[in-house]
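Form predicted alone, single chain, as structure tokens, below.
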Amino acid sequence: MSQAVTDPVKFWAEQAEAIVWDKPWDTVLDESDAPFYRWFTGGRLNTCYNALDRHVEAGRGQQPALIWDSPVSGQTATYTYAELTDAVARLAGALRAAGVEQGDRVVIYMPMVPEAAMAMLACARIGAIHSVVFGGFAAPELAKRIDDAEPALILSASCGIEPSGVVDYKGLLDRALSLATHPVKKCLILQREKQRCALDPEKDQDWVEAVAAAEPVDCVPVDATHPLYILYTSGTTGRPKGIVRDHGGHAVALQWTMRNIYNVEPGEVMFTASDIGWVVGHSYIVYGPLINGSTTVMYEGKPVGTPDASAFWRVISQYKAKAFFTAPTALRAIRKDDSDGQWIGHYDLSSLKAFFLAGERSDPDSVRWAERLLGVPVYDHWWQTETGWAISGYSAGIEALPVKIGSAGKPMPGYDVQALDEDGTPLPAGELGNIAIKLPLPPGTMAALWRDRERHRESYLTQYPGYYLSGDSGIVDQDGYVHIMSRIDDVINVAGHRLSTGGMEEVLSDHPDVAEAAVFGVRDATKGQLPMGLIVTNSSFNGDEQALVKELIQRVRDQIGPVAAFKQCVVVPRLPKTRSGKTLRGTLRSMANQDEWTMPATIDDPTILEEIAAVFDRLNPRAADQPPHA
């Protein structure tokens, strides 16, 4: 893999041979517009062809391609490669009949149903650019994405189904369209029996009827640098950032990762418990497994509550998954509800060979818990919406790299990862710094920000010329392992000492009674900042909370040192998270400092912040005329 750094052109040219090209590339790495590098310029291909048609032509037509398991609706379905290819070709025909052409954008606002994956692939089939917005996302945020992407068509559904009840997708969509300034003339709506909706004859068309009336269409070759999709991530200005991924580099990178990182071969099953609204779902529910000729499991449900903490183990057992991928927050939720792991013993998990975690830092105690009870390696790895696949991790398909719990593995091919100080000087091994990646980034990473070249430059490329700034802080240790400790904004300065909140969270989470923890900095007149910790106990905990807090404060003092000045720790019922499972530390920091704060658009459950605000009010009562948030 070292060749990917020393001779990236040769390395990636060799990997690209695993993809079917309509026309070979002229240049592997195009540096003519540096620092905006491009891969495989001059080449032409189609991602949908590589994900579906080629496997049918190779004799895999009767192999399961997509398994849908939906405990919230009580339904399951399996599509072979031949069936999925036919369904996608017909949906692509419906898009074409609705006027969608190559280069047009299509917003997909759907629940976790097979048609959502078909929608992505149908767009890719005709060279349209899809932009998936997390199903159930608030109408104002959906409107912002509609205005930025300017779609020719929106694909949606009548409703989504959550354990807490039905979510009115059509109502949210109509509200978003009323808020958006960009006019959307047509919507295709999938009617779900749980809650059907009225269709507007002026703009809405029934999904099933449209597909039935359409003629299937063939794949359209596009340039390797043609955008495949736009995926929005929240921006600091309130305006979302549209990450653009291209066809060529994306297909090459994901093909390589399936066999070399996840050790999944064609015909084998991968279960990624995420959502297609997030980059993990794009890469490893839809595109990666299908490009590889594997079987992917699409799950509509939760890690707990549908019906209990056994949900993921049942799916692994039922469909014989070889690789399992989810977020650390899902693992912590399972562990909180089933701290002894009793549900694990109810299922035959002999098919499972590896468990992968990503999304935020995995606390070592949960990793050890899963390793002990599952009896397979648990690999934490680190990547971002911007990169589309792992920056660092464990190449399970190449070598049995020793797992170092607390780290996110070693850099993957093409990623030259360094910890830099504020001036851009590489730090010695083991010192905390800003994590940056030397340019060029490998194939499959972000090609651009949608229609905003300067924002791309300012956000990622300006602070350290010649590097991509990840926005994360951490260390690269003496063995080359990468340890991501927190976002750069979450590094706190206590009396001149730069300290990682992630290290303190690790100490807290390592306590057997703690399910999860969040640590962030609050202002202090003497020391500048002091750490504050919030913890959630395991459901089995019935002890004295004050005694637990006292013990935790001492643990941090013993393991991090008195310099941390860790004295504020509070037990809370739960932590506020985004829909993708990331803890909202920035919002917590603003609340604790009594700064103005806004309700995050990506929050999973807004009522959690009301509970947290009450806790902060008890600690530091707000002035009577001070609003809780803006």
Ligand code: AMP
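Everything numeric here is computed off the predicted structure, so don't read it as measured data. Positions refer to the first chain, counted from 1. Rigid core here is just the name for the largest C-alpha set that superposes within 1.5 Å across the two forms. What changes on going to the form predicted in complex with the ligand:
- Residue displacement note: Ile19 has its CA displaced by under 2 Å between the two forms (rigid core superposed).
- With the core held fixed between the two forms, Tyr81 has its Cα displaced by under 2 Å.
- Treated as two rigid bodies, the chain shows a rotation of the smaller part against the larger of 142° between the two forms, based on C-alpha superposition.
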Second form
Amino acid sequence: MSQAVTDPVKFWAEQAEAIVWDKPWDTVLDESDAPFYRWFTGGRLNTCYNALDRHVEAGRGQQPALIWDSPVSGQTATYTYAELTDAVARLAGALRAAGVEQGDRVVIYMPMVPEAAMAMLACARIGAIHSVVFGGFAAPELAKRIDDAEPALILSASCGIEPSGVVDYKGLLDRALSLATHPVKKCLILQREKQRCALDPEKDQDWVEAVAAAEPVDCVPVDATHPLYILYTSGTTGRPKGIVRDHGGHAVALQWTMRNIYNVEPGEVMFTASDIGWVVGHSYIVYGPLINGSTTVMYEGKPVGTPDASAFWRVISQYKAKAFFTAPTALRAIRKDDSDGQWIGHYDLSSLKAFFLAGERSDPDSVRWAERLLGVPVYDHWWQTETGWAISGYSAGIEALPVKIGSAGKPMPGYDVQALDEDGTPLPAGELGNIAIKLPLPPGTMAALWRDRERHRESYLTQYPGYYLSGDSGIVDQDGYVHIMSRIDDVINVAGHRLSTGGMEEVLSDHPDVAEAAVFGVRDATKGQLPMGLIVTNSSFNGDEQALVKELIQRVRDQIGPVAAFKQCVVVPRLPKTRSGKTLRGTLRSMANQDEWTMPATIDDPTILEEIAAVFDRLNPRAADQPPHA
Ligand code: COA
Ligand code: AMP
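The form predicted in complex with the ligand is what I want next, because the block you gave corresponds to the form predicted alone; please supply it.
What follows is the whole complex; the chain from before opens it.
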């Protein structure tokens, strides 16, 4: 694997042989526009062909490609490779008939139904660029993404089904369209029986009717560097970053990971419990397993409560999954409801060979719990929307690297991971620093930020020339294992969902009664982190503080979405600032978490922290037992 760093061109050219190309590449690693690198330039291929048609041609037509299991709707469905190929080809025909051309963007705002995966593949089939928006985001967030991606068409559904009730996707979509400035002329809407919706004859078309009327279309070969998708992720501000993934490098990298990281062969089953709105869902609910000729399980439900903490074990056992992948938060939720693991014993889990965790730091207790009760290795691996696949982890298919609990394994091929100090000097093993990756990144990682080259450069490539700045801090230990500790920016991770505190602050500050606001993440036993907001009211404000807080909580829910789980907000007299005016969020976070904290040397007015400590003491009396500051 070290060849991927010492001779990446040879390593990745060999891996690329596993993909079907319409035209071979001219250059494996194109450095002509460094530090923006491109892979397999000159090559032409189609990702949908590699994910579907080629497997039918190779005799896998009758093998299940996608199994859908939806406890929230009480439905299941299985699509063979032949059936999925046909459904995708027809949907691609419907997109064409609606005027979608190669290079056009298509926004997909859908719940976890098979049609959502078909939508992604149908776009790929005709060279359209999909942008899936997670259903837990509210209309204004969807509107931001519509305005940035400027889609020719939107694919959506009448509703989603959450344990707390039916989510009116069509209502949210219509509201987003009324907020967006980019005009969207056409929407294809999937009617779900749980809650049908009215269609606007000017703009909306019924999904089933459109597909029935369409002719199936063939895969269109595109350049290896042609964008396959844009996936928006949170940055430090409320403006999301559109991560662009290409066709060629992505297909090559995911193909490699399926066998080598996940140890899943063609014909075997992978169950990834995530959502297609996140990168994990893109890579391991849809593209990875299908490119590999495996069977993917798509699950519409929660780890607990749909109906209970046995849900994942039932799915693994029922469909004989060999690899299972979820977020640590889901594992913690299961453990909370079933601490003895009683449910695990109810199912035959002999098919399961490995359990993969990512999305946030795995807490060692939960990892040990799962290892003990499941009797299979539990692999934490670290990755980001930007990279599309694991930066560090364990190659279950190649070598039996011992698991080091608390770490996220060792760098994967092509990633030269280093902990750097503020000046960019590599730190000795075991010292905490900013985690950076030496350029070039391997294939399948971000090709660009959608139409924003300068932000790409500034966010990732400027602080340490020659490196990609990951945004995470951590350690590379003496054995080469990577330990990811926390973000170095204002991004937080709530139940495995990446969110911008800056975005929440913008919503709070927009309120006419709010002078300023600070939002930071506080520890939570299940969700890992939860946002907490501190606000300072305008001097003219003389209303009811509790009513204002309630209104602000609702505002964040309406403008960012329920997924932000913004429920803690308090009024404080002032915010602590440095002398240069920067809010001391790190200190606030430590105080709220009841960690030890020191008075920052740069603080403008130290008395503010005493005032805030008093507010936290009132909120959580345990804080009073501890010294106010060390
Ligand atoms: N569409 C609409 N609303 C959604 C949604 C979706 N796709 N997903 C979540 N929401 C809503 C939920 O209904 C909930 O709303 P509520 O405040 O009205 O109850 C809110 O967003 C928060 O949802 P969630 O984060 O799922 O919290 P939860 O308390 O319902 O469940 C867990 C907690 C831990 C079970 C759940 O967060 C989980 O399974 N997380 C795993 C995340 C994951 O897979 N991440 C991908 C990275 S690998
Ligand atoms: P996302 O882009 O939504 O996948 O979120 C990526 C971020 O989640 C990373 O930058 C990390 O902060 C965090 N993350 C993902 N996987 C891990 C992991 N295995 N350990 C620690 N943090 C992780």
